[in-house]
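Below sits a lone chain in structure tokens, taken as the form predicted alone.
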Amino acid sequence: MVASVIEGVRFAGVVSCVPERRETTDDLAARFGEDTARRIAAATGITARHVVPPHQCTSDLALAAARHLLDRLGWEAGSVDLLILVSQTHDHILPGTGFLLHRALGLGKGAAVFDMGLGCSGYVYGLWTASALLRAAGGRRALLLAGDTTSRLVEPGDRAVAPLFGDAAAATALEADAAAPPMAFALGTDGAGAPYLMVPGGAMRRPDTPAHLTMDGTQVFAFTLREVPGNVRTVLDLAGWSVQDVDRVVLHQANAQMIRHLAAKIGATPAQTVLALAGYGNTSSASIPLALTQELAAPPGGGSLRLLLSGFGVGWSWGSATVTAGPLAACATLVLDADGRAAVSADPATDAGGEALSAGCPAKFA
């Protein structure tokens, strides 16, 4: 297990973005039958998911989030030294989507840019990687982009996965700051879990095999309860925190039942535990920052919060982090319409209205 404390890096802001198009339990009822759809919603806690239209990609959502974040922070594009994109649903096989975003955002040629192919643990892994590189290389500012358009990988008729996965992306700003509270990380991997959450592809995919997401939910649940509680205890010990010291526990938003079981196992109370998946579903690498933009937009008293973050899933791969964040100059959930116009969601639960932003998508090869 990799465990480390990183000092001198500030969590400066976070912005999430979801597509405007939504699928609800009523839409699933038309596909699977009303009784089945209602049972799935009750078991998972997911009543709606945002899904991209055919012409939008992961880069569209990430670009809108990153532009809003930079604007709110007042950061010049040329001041960003590092951009990392975490995703498993890239716009193209090559080049990496991070390069498209580098150009669309107007970052300087001296910026380091690369993609990380991770899923539900990806936000914590990306936060660790970006913070460590920023600190080690003496950089000033970093953008961590995380997002997936998993709906493109789902067979619509597969009731085991179709009702679960939504699309989203998020941008997080990190800045060198000697006064910043330290962040602690604990990361783990077990490649034996690879067959249980998979999209066939590459050299292992036969031409007659569709590239659809398959998942063994029983194995996912068992792995989570087996590995994650110990990982959380490790990172809390490393930070010198107890569970009681944590203001918000933000677990990967896979489904409500799993979150409640895991929270109880690590000793977190319902008041500490963030449940922010009802209107979004499992958004893979974006699920933790999407939960953060709903939870941190107005922290109590406008002060900082102690956060326990934990992501886990495909691989198997898992990671937990302790982060002190807030007050944040940039924290919002955006909704991207079909024409590439983004607006700040006035109500994340309903995505109703909000402050209009300038159009800026798609990134692609424009």
Contents of the next structure:
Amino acid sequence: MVASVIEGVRFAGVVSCVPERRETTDDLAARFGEDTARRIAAATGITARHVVPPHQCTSDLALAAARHLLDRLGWEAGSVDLLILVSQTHDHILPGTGFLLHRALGLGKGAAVFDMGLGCSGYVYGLWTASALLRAAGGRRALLLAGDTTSRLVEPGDRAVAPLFGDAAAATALEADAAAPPMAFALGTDGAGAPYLMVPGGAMRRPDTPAHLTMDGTQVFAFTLREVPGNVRTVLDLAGWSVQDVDRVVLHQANAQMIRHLAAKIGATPAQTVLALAGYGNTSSASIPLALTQELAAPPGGGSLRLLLSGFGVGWSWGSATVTAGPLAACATLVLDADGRAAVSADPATDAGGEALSAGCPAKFA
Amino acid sequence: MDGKDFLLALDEMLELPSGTLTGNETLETLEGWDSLAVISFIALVDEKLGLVVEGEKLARARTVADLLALAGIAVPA
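Now show me the form predicted together with the partner chain; what you just gave was the form predicted alone.
Entire complex below, previous chain first.
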């Protein structure tokens, strides 16, 4: 297992963005029947998901989030040394989505930019990679952009996946700072899990097969119970924290039952455990930062919070991190309308229109 | 947890009247046994017995007695 402590990198801010259009349990009821839709919502804790219109992609959501983040932090685009884009739903087969964002954000030619193809573990892997590279390369500022439009891979009639996945992207700012508290990471992989969570078609191996997501939920759940609790214990040991020291446990937001069960297994109380998926569903690599922007927008007392983050899924791939964050100069959840206009939705200074879009789905504890 | 308690827990999980399941039932005849129930079953076994059922073995289970066997519990006489 890879386990590392990275010092001197500050978690400076995080902004997430979801598309405006929502699909609710009522929409599912029309497809799968009232009883089935209600049962799924009760079991998963997911009552709505935001989905992109056909003309919007991961890069549109990530761009809105990144622009807002840079603006709030007062960072010049040219001061960003590293941009990492984590996604499995690319705008094009090539070039990587990171290059489109480099151009759209106006980053400098001296910046290093690349994509990482990871899903539900991707945010933790991205934090680890960006932080480690900032330290190793001597850069000052990094943007980590993580997001997916998984709705584009979902066959609407597939009951196993259609009720679960939503679209979102998030931008996270990391900055070299000798005074920053250390971050600890523990990462793992088991490629034997590849067949159980897969989009087999649409790429080079099966170009004529439509790109549809398939998932064996039983295998996914069994894998998380096998691997995640031990991984979390490892990262807590590495950080020198006990689970009681953690202010917020933010597990990948896949399913409320899974989150509650994993939280109990690692010894976290419901008051520590963030459940922020009710209005968004499983947003893949964006699920952890999307939960963070709901949870950290107004931290109690305005102080810093000790966070335990854990992502796990497609691969199998998993990773946990301990991060001390806040108070954050930039922390917001945006809603992007079909015309590409973004509005803050979960911020104390929210306009009424944005507020109405997310009023029914505030973050809550498990 | 003995077999009787486990059957009662399965009754509750599947929203059946307490005492319904005996072990002889075929899973495909149980209306509530679907992909959501499978997840709940894995959680139940892990919570009560500290055991993570293997997904492949669970996919081969045909009866309630098979579920008890996966949990390492004898079917009550």
